[in-house]
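Quick heads-up: it's one chain on its own, the form predicted on its own, in structure tokens.
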Amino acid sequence: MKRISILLAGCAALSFSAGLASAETWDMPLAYPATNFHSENAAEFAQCVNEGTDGELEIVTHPNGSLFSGSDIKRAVQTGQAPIGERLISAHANENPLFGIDSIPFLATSFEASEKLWAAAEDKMKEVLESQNLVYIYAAAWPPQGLFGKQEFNSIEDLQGVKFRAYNAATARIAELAGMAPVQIEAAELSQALATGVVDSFISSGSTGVDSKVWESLTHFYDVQAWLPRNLVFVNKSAFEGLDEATQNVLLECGAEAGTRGTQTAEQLTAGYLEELEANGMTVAPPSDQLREDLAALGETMTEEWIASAGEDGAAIIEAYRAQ
């Protein structure tokens, strides 16, 4: 009996050790502060995966560019330096025009329209990511993008020469068409860039404005509702394929929940962000008729340019979107 007990104890120890050996920890770089709703959503997604796999796959989030800067996250996941990450996908439109589908000015300017556009683009987006050694997990929208500045903007002429923060191809092109001076700035660097005068205007959501406390440097927010960009979460393809099927399914199921939850949260928080900007002394207003007309003209130009650059796939996405 003593010998049997020893054998059983040994088997239990081996089983426990095997369980420890099979458990994995994945570091997940994020570009935005821990208090940003996207980062909070990613943390909830990570918890869902941890619980769904009984701790066999633990995801640890690293917000605010603390592990990799925003511009480096996608490449880090592609090359296996990080197994999973989150990135504003339109920041990579220079790699493939399809990555800029959600940032065509004034094409989809509401949450409802944004969902329809993404539904038309999602399958093709997955294909493009797979060709780059990435597996799509989920996407969540930002609130509609508005125009921040330290002066009144009543028409496109008022934008001439303004130092403008660009964060993707669309914002850089807007700057070019409007006669502004674009400067590439990641979200984690925005507060310092505003404080030091490197930039004095940008297009982004009220969420980014609150995260960066832009009222310390800027005075105006125009609710132009230019577009609703998306953050994507993706996994290194080899890392994903190294998981068993049950764990893969947990990742995808938790991702589907996170995508829906993140976009719903963005919609719920939109008005509150603008109220907070106003409460901190900023002028929050709709654009003047002239500014709206000028920006819409830029949008028409950029839509045609995007369709031309994206080819048949891009034209098919726009056609499917407009047919809904």
Ligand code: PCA
Contents of the next structure:
Amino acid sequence: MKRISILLAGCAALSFSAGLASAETWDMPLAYPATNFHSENAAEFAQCVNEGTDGELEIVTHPNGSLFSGSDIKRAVQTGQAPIGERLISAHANENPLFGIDSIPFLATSFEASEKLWAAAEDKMKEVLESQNLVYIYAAAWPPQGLFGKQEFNSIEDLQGVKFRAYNAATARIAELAGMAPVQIEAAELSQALATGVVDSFISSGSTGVDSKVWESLTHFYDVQAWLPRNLVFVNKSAFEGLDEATQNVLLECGAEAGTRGTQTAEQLTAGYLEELEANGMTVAPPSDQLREDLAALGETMTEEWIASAGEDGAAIIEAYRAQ
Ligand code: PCA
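Could you output the structure for the form predicted in complex with this ligand, given that the previous block was the form predicted on its own?
Once more the chain from above appears, this time first in line as the rest of the complex follows.
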């Protein structure tokens, strides 16, 4: 009896491994909620890959930091714990200043400018990622970044002492320069941090404002349009190299489409997010001249700091961007 069950178990194991050899499933951690446009775009990308490979490579997205928290996604993909993932790349500017190129205040403030900046930076970005065991698949922009709060901010003076949520080195540096106390918080924890008073201000897009229903805690949104950060999708290099060429090409082609589609969607949705903030009772306004001037001065300081930290490669990208 015992022998028979061992034999049966052996057969089951054999047929199971034969199935796996022909089709693979990749879990794809995402940091933002399922209904966020980046997450929806990633799901569409996954479907494109599933269809393009006739189900040979199935990508399953896991939104809202459910598989890995946002801050752990990049490392998870680098080390092969996850084969593919999406991450706000500027959150890793401490590893390489190049990752922060999309978050230099007031360097590229429109979708058009953001596309130009990215075009100037993309090759170098691919190179740096490759040196970290990652293959670049696509990047998509967030809507322009504005300032959220629960009081009027008419100048940088009004920011003094405010508890400020940061999501990368640039937002932490802004806090520091403006005399605020920065706390690093992932978007998935933002509502809670606002509700419990851990923070009461932050810089982000209307998209994240809506995702986090910030009107439950905050009252003001200043449409500063400071920069347009990007989410990047990358694959573990060994996982990528383990695929046949046709499958690699499907990933890259679906990725190219997803990058274009993601940024276009961000642009189409930008105004609607601000309307939604307003419809939920928030004051949505452009910054006062004084606040704009104060933030612009801070942006100049940070641009200089970035160029100094990013060396020749950084300077070359800025030059190429400005020459376009
Ligand atoms: N939302 C993300 C990053 C940029 C954005 O608009 C966030 O706040 O975490």
